[in-house]
Structures are given as structure tokens and as C-alpha cells.
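One chain comes next, on its own, written out as C-alpha cells in the form predicted on its own.
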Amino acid sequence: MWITTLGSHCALQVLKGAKDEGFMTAVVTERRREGLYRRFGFIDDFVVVDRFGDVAKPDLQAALRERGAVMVPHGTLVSEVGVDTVEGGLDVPIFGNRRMLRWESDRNLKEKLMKEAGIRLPRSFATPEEMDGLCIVKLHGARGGLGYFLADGPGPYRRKREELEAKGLLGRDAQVFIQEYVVGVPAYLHYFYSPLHRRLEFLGAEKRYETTVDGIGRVPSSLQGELSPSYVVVGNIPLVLRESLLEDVYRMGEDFVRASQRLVPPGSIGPFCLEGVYDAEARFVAFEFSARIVAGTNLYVNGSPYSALTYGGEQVSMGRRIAMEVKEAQASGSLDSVLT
């Protein structure tokens, strides 16, 4: 059996973890990025494509099936290949519940699942006319913050949207999701749910470094009003939570898994992330989730404080944890419980 993934996002971590667990590894890489991945000895084979969407071509899928490859999904599979193709046009085993990727990509479904889990959420608004305070406007899908903007009413919403459309950063027909902007400390919580052990693991936390919103503080306050922040993620910063917050972290994760099992059976498998802020009362307000490994886990190639506590000091990254689950499922004849 081989472990494969698209050459982007967190491929290095995924393939390093797979190699550590004894798997053969292959990367599906765009030609322009091939040189990067050839620098690393833990990658055994290279499937070179002109664009990531080519992974759906019958000959390429056949080549992956010949290897007995398992595809590990991440944000690039969602954004560049698309959930329609992943659900109906990708005949390669995927680690996790591929149906969850649609619920991640559609912000209305995303909100429905989090409400089902009883997780505290910001308010959302169906139209700009309903806005009654500062809101963040988001595109659907996994785009790393591209095209997000702030507005506090219908007029500013229309002006900002027209500006982004003129720059080609937002399609004229693009659907958006309008959500209350909650002031707080950003936190991204990394979970892994094991169907084999029926156990939730909390493996790390981080915050994201975004341009240009995280650089505006360097500009004098008298000039900040002239700037329009953007929210494109360029990196990640480690975060260790107060221990008193951890009980709620585990509770939210377990509630999310149970809700996903009810709405999207068989539910969440493997990694997922709850993404939000801690407000003035240190309450977590979740503005979205990711239903697969997130790039912030790249911080913890050698494990996080929480994975060290869970695994007795072993260096368990999220990429390696995925490989551990596949390896155990293969050994026990339970691959159907972790692959779809």
C-alpha cells in the first residue's frame, strides 16, 4: 500500500509521517513544483501533472489504484479539484469521510453541522441589508482567506465588493457568506478522531498569520482607516492553551464528532479542525471548521505538547497519526472503517 497526496498545503508532513510508519509514498505534483518535492528523500515516487485537476483523469487514477494508493485529502484537493469530483469522479480510496468535504465547502451546511453540535457561533446574515454591525464576508470553499473583507452595512459591503470584483479577486456572481465579526484571540484547534478506538484526540493548536490584517498594526492609527485588510494566510504560529480551557476543547470536539455521525454518516474520520476565537470571557466562538488535515499542523512535524502528552513523548505529527491509523486498520482488516 502507498500513501499519496497532492503536492501542496501539508504534503511534506503527510508523506514524512507515512514513511515513518513504513509506507511507500507518492506525491501528485504540478510540474512547476516538482523540484521542491525532489529535495526530500522520504518521497518514493512522483506523479507529475500540469494542474491538480488532472488527478481525476482515468489513466492517472488507474496508476494510483495499481499502487494500492490511499489519497490523504487536504485543502488543495477541496479548492483545486473540487468536491463534485472528489465525491463522484475520483475512484481512489480516500482517508476519511469524503462526504464531509462538501459540508466543509458549503458555509450553510458548515453552519448547520456546528449548530447541530451545539457549538457557539457568530450570527450570520442572509443579505447585506440585515447587517447591524461589523461583519466579515467570506467566499465558500477552501481558499485560505482569499477574497474575504469587512463591512459594517449594506453601503460599505457594496463598495468593497465592487472594488474586489474590479481587481478580479471576487467573481461578479460569487456567492458569499456574511458573518458577525467577533473580536477575540484567534485559535485553530487540531483534532483526530479514531474510528478504530472510538476516541477523540486533541493534537495541537495554532493561530494564523494573515496578510495584510496582521500588518496593519504597524501603520499609524491615523492612517489605518484608509487601508482595506485582506486575510490571505501566509504562515502559522504555535499556540498552547490555558489548561483550564482544555475540558471545553475536548467537549466541543466530541460534540462535533457525534453531530457529524448523525448528519454525515459515518461521520468525521481522522483529522479535523475547529476554527474560531476566544472572546472577552475566554469563551470559544467557532466561525468554521475544516473536515481534514489543516496546514497549521505543519508546525508540529516533531509533535506538539498535546501529542507528546497523548503518546508518551513520541514525535507524532498529524501526518504520522493518519499513517498510524491506516497501518492499524490494514493490519486488523478494518480499512473500510477509515477509507471511503
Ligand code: AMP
Contents of the next structure:
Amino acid sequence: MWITTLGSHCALQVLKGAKDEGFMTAVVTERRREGLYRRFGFIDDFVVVDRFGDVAKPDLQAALRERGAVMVPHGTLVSEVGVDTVEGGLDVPIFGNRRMLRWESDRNLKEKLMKEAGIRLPRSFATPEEMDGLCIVKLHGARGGLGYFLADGPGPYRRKREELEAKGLLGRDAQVFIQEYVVGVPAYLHYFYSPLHRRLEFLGAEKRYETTVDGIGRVPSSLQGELSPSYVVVGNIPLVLRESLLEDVYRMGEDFVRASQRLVPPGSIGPFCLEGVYDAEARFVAFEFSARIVAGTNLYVNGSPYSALTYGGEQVSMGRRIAMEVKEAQASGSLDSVLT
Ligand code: AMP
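Having seen the form predicted on its own, please provide the structure of the form predicted together with adenosine monophosphate (AMP).
After this comes the whole thing, all chains and molecules, with the earlier chain placed first.
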């Protein structure tokens, strides 16, 4: 059996983990990145495409099926291939519940699921007139937070919006999503739900290093003036949480899994991430979730403090944890519980 994924995002970690568990590995890589992936000995085969969207071509899908390949979805599958294709046009077994990817991509569904889970959310506002404090204005489908802006009322909202429109960063008819800005510290919580063991595992936490928002503090406040932050992720920084926060971390993860089982059966399978801010009282307020492995798990190729606590001496990355579940499901004849 093979494990495959698109060559970007967290492909190295996923394929390394698969190799550690004894799988054959294939990367679907764009031609321009083939050289990068050839540097690593744990990748057995290279499926070279002109662009990632080509993975939906019938001959390519047939080649993956012939190998008995399981595809591990990540952010690039969502952004470059798209949920419509993943749901309706990708006839390759996917690790996890592929329907969850739509719930991740659609802001309304996303809010519905987080509310169902009882997770604390920032307030959202249907119109700029309703804003009653500092808000973050997000574009639908924005990649890396480019074009997001902050405003604390309808006047500043209109001014900033016009500025972005004039720069061509925002279409005149572009729909935006206005959300309460939560002042606090960001945290991304990496979970894995095992349907085989009916167990939630917390495997790591991280914070993101985002330009320019993480650079603005380097400019004296008197000169920060109208500098508007962008939120393009360039890397990830490890985070260990205060131990007294952990009970809540597990509870939120379990509530999320149960809510996903009710709304998107069979629910969450494998990795997901709750993404938010610890506010002034150290309460977690979630502004997003990812329904699949996140790139922040790349920090923990050799395992994280939390995977060490769960798996003893084993170095269990999220990529390896996925492969462990596939291997166990294969051995017990229950692949149906982990693939869709
Ligand atoms: P997103 O595209 O929703 O993941 O947001 C990109 C970045 O914007 C996050 O990593 C945070 O730094 C920041 N952010 C998003 N939503 C909020 C919020 N409601 N309050 C504070 N910061 C936020």
C-alpha cells in the first residue's frame, strides 16, 4: 500500500512518517518543485504534474488507484484542487472525512460547527454599521490573510476598504466577513481523533510567525501610525501550554469531534486544528478550524512534548500518526473507518 500527498505544505513530514511506518510513498509534485522532493530518500516515487489541479485527471487518478494509494489531504489540496473536486471528482481514497473539508472552507458552515461544539467564538457582524469595537475584516477564501484589515467602526472600515480597493487588493463587490478582534495571544492546537480507538489525542501546539503583523512591534509606536498589518504566515513557532489549560484543550477537542459526528457523519477522522486566541482571562476563543493536518505540525517531525507524553519513547509526528492509523486499520480490516 502507498501513501501519497501533494508536494507542498507538510508533504515531507507526511511521507517521512509513512516511510517510518513501512509504507511506500509517492509525492504528486509540480514540475518546478520536483528537485526539492528528490533530495529526500524516504520518497519512493514522483508523480510529476504541471499544476496540482491535474491530480483530478482520469489517467492520474487511475495511476494512483493502481498503486493502492491513500491520499493525505492538506491545505494545498483545499486551496489548489478545491473542495468541489475533492468531493465529486477525486476518485482516490482519502485519509479522513473528505466532507469536513467543505465545512472548513465555508465560513457559515465553519461557524455552525464551532457553535454546535459550544466553542467560544469571536462575535461576527453582518454589516459595518453593527461593529461596536475593534474588528478584523477578512476576505472570503483569502490566502494567508492577505488583504485583511482592522477597523473599529463604520468610518474607518470604509476608509480602509477604499484604500485596498484602490490598490487592487480588494474587488469592489468582494464579500467580507467582519469579526470581533480578540486581543490576546494566538495559539493553534493540533489534535488527532482515532476512530479505531475512539480516542482524542492532543499532539502539539504552535503559534504562527506572520508578516507583517509580527513585525509591526519592531517599529516605534509613534511611527506605527497607519501601518496596516497583513497576516501572511512564513513559519511556525513551538508552543507549550500552561498545564492548567490542558483539561480545557482536551474538552474542546472532544466537543468538536462529537459536534462533527452529529453534523458531518462519520465526523472528524484523524488530524484537525483549533485556531484561536487566549484572551485576557486565558480563555480560548477560536476564530478558525482546519479539518485536516496543518503545516504547523511540521515543527514536530521528531514528535512534540505532547506526543512524547502520549507515546513514550516513540517519535510520533502527525504525519506518522496518520500512517499508524492506516496501518492498524489495514491490519484489522477496518480501512472503511479511516478512509472516505
Ligand atoms: P485566519 O485567516 O482567520 O486564520 O486569520 C489570520 C490571522 O489573523 C490569524 O493567524 C491571527 O493572527 C489573526 N486573527 C484572525 N482572526 C482573529 C480574531 N478574531 N482576533 C484576533 N486575531 C485574529
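For clarity, a rigid core is taken as the largest C-alpha set superposing within 1.5 Å between two forms. Numbering follows the first chain given and starts at 1. Please read all numbers here as calculations on a predicted model, not as lab measurements.
For residue 167, the Cα coordinates differ by 2 angstroms or more between these two forms after the core has been superposed.
In this overlay on the rigid core, residue 176 has a C-alpha that sits 2 Å or more away from its partner position between these two forms.
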